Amino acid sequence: MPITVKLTEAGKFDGTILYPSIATGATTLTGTPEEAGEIVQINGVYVVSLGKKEKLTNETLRRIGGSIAKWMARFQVNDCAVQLEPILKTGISPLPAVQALTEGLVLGNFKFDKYLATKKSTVLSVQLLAAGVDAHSSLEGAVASASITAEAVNLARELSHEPPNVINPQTISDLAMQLATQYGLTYREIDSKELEKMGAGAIVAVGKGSLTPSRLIILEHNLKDGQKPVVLVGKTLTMDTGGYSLKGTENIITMKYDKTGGMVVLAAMVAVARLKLDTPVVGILAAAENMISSKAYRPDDILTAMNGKTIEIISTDAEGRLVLADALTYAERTYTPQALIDIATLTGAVSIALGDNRAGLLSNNDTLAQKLYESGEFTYERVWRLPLDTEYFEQIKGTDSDIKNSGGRKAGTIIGGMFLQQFISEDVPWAHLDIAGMMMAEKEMPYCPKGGMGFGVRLFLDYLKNIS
């Protein structure tokens, strides 16, 4: 069910209005509940709790927005309004607060029901009431920007949910071309045959077992001669069986989400175009399907990547770093980026290290790492930086090849980043986000149902806005 959010003059709405209120104690007859986001009717008035004032943050408001969206769906309230003044009077910074509330409203209404026989298609509407809208013109911009951002997250979620019999390297390329046409992005595709001619033996090998070979899908925004863009690279494994290093039954069942990094990049590029950001941005989807056949690559194979380095295959289930290796080399050679950032569901080890609260961040540049960290804190798509000490390279140093694609169980996330670092130059600011622990919610969250989270879209867009 889509949801629209807009700013409206207070007093010009006569439907269901929610009045935000700081918690006064649920034990009193007229008290606002302690739990932020809880909606109750007090003396005929609908009150949404802001929780305790000292705990009110932008993330709290994001979660409150999610709670309101779910309340509307549950009770079939198709149109309602939220009074902004009680929120603004708490002293919280107005623009980030309204942005967070709007994001929560749009994100909290997401549901992937495309393949259900019975689904609801009602369009919900929320109006944010402000006294003197003209005086709050900046808030109107914040609502519009936040809506576009959250809609992009929902796009990433939707595409992440799509099953592998629908989404493969070819169909995602077709979709990317459609979206590029719709939103004014420049689209290009480099197919497997052309990649092979370019020497991209790593990404080509990963897709050899599939009926739909590997490809690079490229989207460009506001790219002009002489400009150095920010390049976003997404791992786009539309299905990962593990190849001949076959995954077990429990681990293979969610591998449609192994394309999440690419879906985040694609959705972020759509939002970049809709927001008309000044910064030149390039999005690259390194797309492949890791399957088993007589043509599939094998353990013990030695591949030659686009930059000329040879890679001994220890595990065909360490395929994400292979498709990214050639994509990173291509990105650097083609665009000379001001910043090169890849995002991938790369290692299960990152979940062991950081759980499902933060993504792993590895980088060769302190300034870039700090900016991404700050954007993560602001959007609550939080990251934590891990080291890239040179000693870790010993785990992937090759004997019959330059490097190996796996270094064993120790420091798995760091080793993944160390591998990728071999395919970029030291002077290119680069960062790697390992979102394997954040690719899907295993239980319903305040503004995300079970399934694909779209983690990284909001982080990327905040980072890009800050440098724009």
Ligand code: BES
Second form
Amino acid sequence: MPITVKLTEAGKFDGTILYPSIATGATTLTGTPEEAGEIVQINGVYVVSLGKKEKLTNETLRRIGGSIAKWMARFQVNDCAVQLEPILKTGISPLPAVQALTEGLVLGNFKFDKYLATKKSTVLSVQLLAAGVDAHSSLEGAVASASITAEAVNLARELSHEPPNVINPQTISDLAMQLATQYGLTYREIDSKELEKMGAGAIVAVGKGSLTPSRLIILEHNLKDGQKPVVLVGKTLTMDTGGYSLKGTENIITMKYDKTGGMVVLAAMVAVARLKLDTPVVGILAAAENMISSKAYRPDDILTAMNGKTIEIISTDAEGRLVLADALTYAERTYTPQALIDIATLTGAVSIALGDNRAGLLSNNDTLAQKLYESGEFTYERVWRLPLDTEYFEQIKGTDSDIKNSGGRKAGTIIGGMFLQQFISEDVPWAHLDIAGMMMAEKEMPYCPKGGMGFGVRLFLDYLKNIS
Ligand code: BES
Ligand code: MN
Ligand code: ZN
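Now the other one: the form predicted together with the ligand, given that the block above is the form predicted on its own.
Every component of the complex follows; first up is the chain already shown.
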């Protein structure tokens, strides 16, 4: 655990203390830092700017937390404290504010240095100082649950960064088993042979070219009779070369991150267990590696999915929807979910539509879509809904098969969603998050370095807490 955040009684800490301060606009005279997160020393006192009062939001505090963590690492301040009083005095709602600040601190300290000769990580400790802490037990709870949540995001980031010569469908399954044992989740794997017997011809086909065949990795939390679980399904392509519809040199690089959806589901399940959420939750990782060999699946192949529908392969690079198709059928049949949510780096087209700021949301259920939208606004893991009008189906209507796995260039993200919907019963509330645009930070962000972002973990946890 490289950073710990703790609530402490004000006055009981005598190390370096940061005093948050609203920007005054009179910088030249007072030396008060202006930009939120900026830290300056004034007469031996450390001041961290909250920025302008009217612009202070939870997201600002999250970014300030990130700045503090980076400042600590940079100046080797291993232990410091932040006064909460000036933040609470602004009138901002205390619990979400402290939650956001804590998240920022933990997230801002993330580094992927596992494979570096010289490690960059340091063990940091931050005390949040408040008066009458004993009366503030809810604040303490907010710090604790925000830490667990942000640690889960960092776990998702770390696993996403792992290279494909280390993480493959087999090794990720082993790891999921270890984590399940550690945190008290039930673990089950359905291997390719079993999947084949179940008729899951789509997910099996995608992994045919790999030395490590496809599988479903399943984690369960708090399942109980008579209560429908929320089921989260993650696209887990430990590498996506494109298969015979091979990606070019430029596009193949970074495709280790095609497992992000699964890593987000896995990490969210760890947090769900650590937070002891009351809601029953199931996480399913649809794991495969999309490779080339004489055994690999081909364009023109016609596959039969677990729900009996036949799929003509137009592009072996539209593999995510194939692994998800069978995972969704499995999820529906096994669990009768109260909500079924998949998360996937599914289409490059989503970053054309929404850029790097919002993930795509497609859903057959307005209530579920609204809840996810609101959790997105609250956590700043923002989503935007795209339509699923039946007319779009024309694009993937099959000729020799029921459906095609690709429908050309138009409306790529919607077509991806439309394809998945063919594997969903009308009465099951379902949502699909296309996070291809949020797969990695292309440059350093306020509380995330370049690389895997773990986008979706905080969104899922907020949604699950809200329905608990
Ligand atoms: N994993 C990719 C999507 C992707 C692309 C994620 C770029 C992140 C960055 C996915 O499997 C894919 O290749 N999708 C195709 C779909 C097409 C063949 C219908 C795409 O987006 O081009
Ligand atoms: Mn692909
Ligand atoms: Zn892919």
